Each structure stands twice: as structure tokens, then as C-alpha cells.
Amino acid sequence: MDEAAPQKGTVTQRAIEEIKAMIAEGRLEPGQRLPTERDLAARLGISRSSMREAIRALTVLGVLEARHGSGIYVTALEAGDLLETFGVVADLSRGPRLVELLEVRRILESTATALAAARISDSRLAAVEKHLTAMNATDDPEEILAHDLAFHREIAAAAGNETMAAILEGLSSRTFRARVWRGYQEEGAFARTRREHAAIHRALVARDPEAARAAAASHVGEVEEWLRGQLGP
């Protein structure tokens, strides 16, 4: 007699998928309280410990949140919360994998910058200019890093796509950016990257999406080339 095939996935994974299905199908709405751990476990025919693990995993992913004394709730399911753990990938990636992430960032950031050129408000444009001015006023890598992050964050927000902005936030590893700025300082490359930021700003001021796309792609492309040079052949 043939042996029965092993059940795919673990009990905890099955519980995770069931809770996700309840949310996707509208049986649980954002902000709604979950049934008790006991009720959910009984409904799925699994142990409370397996259900507890599933809830813990979905809490880490930003899908659920525990409210002290009240229970477990579905979060607002905002893109930024759901994609927050994506940043861990960027922080921990090294070598060729980091180059791959930069390639993804180049594609998304150039698109976001093009959208921003068409949609940016005067107040947000002023904020971009403020961070550009601050970057140009110092040679301190930490200060430059802070304003560099803020510069790109304002542009991503101006694109008007929260999911894209959240992904870019995850790809914008502070750890890696700090390494790049330190490397630029050692190589005397601050002037070049300041020109790149200025080109992005000019395209935004001109409300020119294609110029903005090209400037952003060139900027991230330079970082890619720098990293490839660090990695060697």
C-alpha cells in the first residue's frame, strides 16, 4: 500500500493562511477584534499553542496587533506597516544580493520620481529643497545621511502611491546608505552626488517627469556602480 503523502505545510502555517483568508474575504475587517484564541483554535481544529504561534507571526508582519486588556485586532493594514519587515532584507543583504536590491530600487525610485514631478505640491517641493540645501551645507556624513533619507522620502510621498513609498522605504537601508556616504567621503565624491541630487530637484521644479525619471535612475545607478567597484570582479 502506498504511504499517504505528508500534509503540506505546518499546522501553524495553515492557521496563518486561514486568518489571512478571513481578512481577504472580508470576514475580518481592518480594526476588527479577532475571535478569542480558544474559539479560533476550535474552529480550525488545532491546538491553542499553534494558534498562538500563528497570531504571533501575523503580529510581527503588521497584520495583527495586541491591545493590552482588550484582545487581538486586525491592524489598519497600511502598506507601511505590512512592508516594514522588508527593510530587514536590505539591512542584512550583502554582496550580489545588495546589488540586486539596488537594481529594484533604481526601477522604483525613477518611477516614483517621475510621478512626483507631475504631482508634487509646492509645500512638498519646498521641503525637498530644504533637505537639498541642508545636504549642501555640511560635510558631516551623518547629517548628510539624515537629509538624504528625508529628501528621497519626501519625493516618494509626493508620488502619491503609498505602496511604492513603503517599498522604497524598506529598500532605503540606513545602514547601507551610511556606508555609501562614508565611502563617498573617503573618495571625495560628495560633489558628484550633490550634482545628482540637484538634477533631481531641477526636474521636480520644472515638473518634467521624464527628466526626473532620468535623473533618479542616474543617481541610483551611480550607487550601483560604486557598490560593484567595492565588491570587485
Second form
2 protein chains.
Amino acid sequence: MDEAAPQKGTVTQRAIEEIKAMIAEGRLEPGQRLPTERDLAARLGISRSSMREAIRALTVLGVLEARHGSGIYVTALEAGDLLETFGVVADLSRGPRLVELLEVRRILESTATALAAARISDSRLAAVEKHLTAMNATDDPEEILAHDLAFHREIAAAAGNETMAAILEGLSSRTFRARVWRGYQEEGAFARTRREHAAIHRALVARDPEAARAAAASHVGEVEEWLRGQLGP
Amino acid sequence: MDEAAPQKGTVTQRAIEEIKAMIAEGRLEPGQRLPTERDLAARLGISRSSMREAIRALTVLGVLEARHGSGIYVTALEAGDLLETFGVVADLSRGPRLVELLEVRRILESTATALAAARISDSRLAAVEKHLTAMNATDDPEEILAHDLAFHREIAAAAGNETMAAILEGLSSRTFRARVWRGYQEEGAFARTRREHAAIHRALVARDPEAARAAAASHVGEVEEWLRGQLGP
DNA sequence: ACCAGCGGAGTGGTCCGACCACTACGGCGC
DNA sequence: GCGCCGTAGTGGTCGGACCACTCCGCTGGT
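Form predicted on its own done; form predicted in complex with the DNA now:
Let's see the whole complex now, leading with the same chain.
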């Protein structure tokens, strides 16, 4: 009955909510240092072990950062910090869920590319071009993949929405791309990939959002369709 | 037994990666039960405390589920399980990042609504209608919000992409909506919201994807613009 | 006066052992 | 055969000890 100060679930869970609330309410600013583990534990009346579990959980979520010997700090709370865990989703997903993730990526990537076409700066466009040529100049799959990722990363950054860029980054996490990519490229899709990348680049140079959207959607859609085919039969 | 290998970072981090790898490689299936904390700790040659921190972290990420007195289990690894942490991002974001999140929502929600227009079943359409009328039949903001959330949730579910639905769910988490909603509706936006919801519903009934896309984009876009205005001047 | 080096205080990281709270299961009594 | 109950085993919590690292002020030399 006394809902005032009951123990909801585990004490660790309570500690997590407590710290989250402190940040949400502005009692803790990004970059600020927290009291020591021992202090925090004492304040909430729990053991240091339980408090450590709470801190560790928030560390993994990208909310806190523990510096050995120095203290615990709130991260900058940038999109990248918080959405890093998105990569875990991509890494652990399989089967139909992979297709769904690619569908989400197709939607976001096409929009991001369209925005980039309208906003991209000349210097950034040069960076995109650099990765495009580097990608076509080598046969090492590992290197190609790296430039492929950088190619799309530059475009996402040019769209001007850090949150979207962070999500796309997670959807292109190394292991995710590696798993899908390997099989896809084994079927001689290199040439097609090159054409698609070239098309995206042309649309960016032409500052043509709709062409960029179509090219990006088609690019991701090709992989999506291939993967869908892998699952069915 | 003794891994002469170098210890990358903390032992807890290593344990987290280890368990994640077990799942990614299929050594652990969804729903399967893990060895006991004491066992796992012994296998990796670390203390139970450190192993507990690893398990807690993965629990918060929605990868594992600990049942007191029973054991530790891998979750179903459904989109909802893994993307629950997405709500944390929404809750801790502020200022410009809120606008970015709304922009992402606008993109996904408009596409989801378009897909729903083409695929929605009659029974689900009836559910959407139910929430629409219930939303218009009350003046309690709390109740309106609840039906508003359910309205969009039904539509997202009808789009047939669980991953997208889970992301949208996170972007509409209670505290997120509550924070933005409150200010927005204070300015007498109820009438406008009703019109927009009605427009979305009409497009669904007409099975018109493009109309649905436009209506949804406009709906979210209105809030987005309002919020953008709140920040600037 | 200045600066390099050292050392100690304080922090997070790890480990241990004990106990509590809860669940599951099998045996006991009816 | 059924249901109750005890017990073994599990995760949850606690307190303390020690280690590894960082930071900063002090010391000693120049």
C-alpha cells in the first residue's frame, strides 16, 4: 500500500531509474562527474555491488562513462553515444528480422541521401568522391567494404541529422554488413554495386534530391531483395 | 583453461562480448536457458560479481532475462525486446535532438502509414477507428494521449514490419510524448490534431498509400515545426 | 624561483564469502 | 490420486578486502 517508497523490482533497477531521472530532470548535466560509487550506494541505501551493476548497465547504454581511477561521468549524450547499442540489434538479428532492418535502412538511407543532395557542401562531396574512386580501385573486399561504409557515412552526415546518421551507422555495423555483404558479393554483384554507387554520386553532383532518393532506395533495395530470396526457398 | 590471451578492457566487458558471441554464433538459441551465474563465472575464470554485471548489462539491453529463483534465459530476441532501449534515447534527448528524433519519426511514420493503407485488414482498421472515436469523445488529456498512441500503434503494426513498429514505439514512449505533447496541445492544437487524424483514417479507408503518406507526414511535421519554433527564438 | 619526479590519497575494477528471496520439484501424508 | 510442504538450487543483496589506475600536491634538486 505504501507506494511512497516501495521497492519496485530489484534495487539495482531502482538505482538505474534514479540515475536516469537525475539526468532527465537536469540534475546531472552532460559531461558532469557523478559522486563516487560508494557515495551513490550510500545515498540510495544499497550496497556498492548493486550500484555498480546499475552503473555498468548505464555505461553499456552509452549514458555513463567510467574512467578508471578518475570517476564516473555523464556522456555528452550525443546521438552517437546513445545509439551505439543499435548495432547490437543488427548483430543479433537473423532471418526475417534482417530483411526488416534493411527495409528500415532503405527508408532512412533514401531520405538521407535526398537531403544530402540538397545540402551537401563541395568539400564533403569531394570526400564522397574520394571513397567512390578508392572503392573502385581495389579488389580487396575488406578495403572495398571500408570505403563503402565511409561513402554512405559521409552522405548521411551531409543530411544534417545526427540522429539519423547514428541510426544508419548502427544499421551498417561492421558485423552486420560483413554477414550480408559476403554472400551478396559472392554472386558477382560488384559491378552492379559500382553502378549504383555511381548513380548516387551523379545525383549528388547534380543536386537532384529525387534522383538521389531513387538511387539510394534502389541500392539498398537490391540487397534487400537478394536477402529476401535467400530466406524463402 | 588458462587463456594467456591479453585482457581487452575490463573482464566484465569481455564477458559481455563472450555471451553476445555465443548468441550471434547460434550456440545459444532464443528462449534457451543459460548456465548459472556461478557456472558462467567459473568458465570464464572471473568472479561472480563481474559476471553479474555482464548479465545485468545484457538484461537491460533486452538480450537476456533473469528469473529470480529459476535461471537466466535468452529473450525471444524479438524486435520489441531489443529496441526497448530506444525509449531511453527519446527520454534523455533534449533541444535540437528532439527535433531530429521527430524528423526520423516523420520519415518512418509516413512510410509505415503508407504501407498500412495498402495492407491493413478490416478488423485492424476497425480497431484504428475505435481509437479515433474514443479520442474524440473525451476531454481528458491523459486518455486522449493513450488513444493517440494506440491509434498510431495499430497503424504501425499493420505496416507489417515489426522492427519499424518497435522503433516507432520507442519514439513515442510515454515520457517523450508527454513532454512534447503537453506544450503542443496547450496551444489549442486539439482541433488540428483531430483533423489530421481524420485525414489519416480516411486515407486508410480509401486504401490510398500516397494520401496516407502525406497525411502522416503532415501530422508529425506539424509537431516538428512547432517544436522547432519553440527552440529558436 | 622553477621544474621534474615521486609518492600518497582517492577512484573505479575485481574478487570473495555469506546470506536472503524466490522457484521448482519431488516426496510425504491424506 | 491429490495436494501440501520441505528442500535443493537459483538469482538478488550485502559487506569487506584488495588491486590498478589517475590525479595532484609535495619534495628535492637545479
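Residue numbers count along the first chain shown, from 1. Not measured: the values here are computed from a predicted model. Only the largest set of C-alpha atoms that superpose within 1.5 Å between the two forms is called the rigid core.
Does D140 shift between these two forms by 2 angstroms or more at the C-alpha, the core having been superposed? Yes, the C-alpha moves 2 Å or more.
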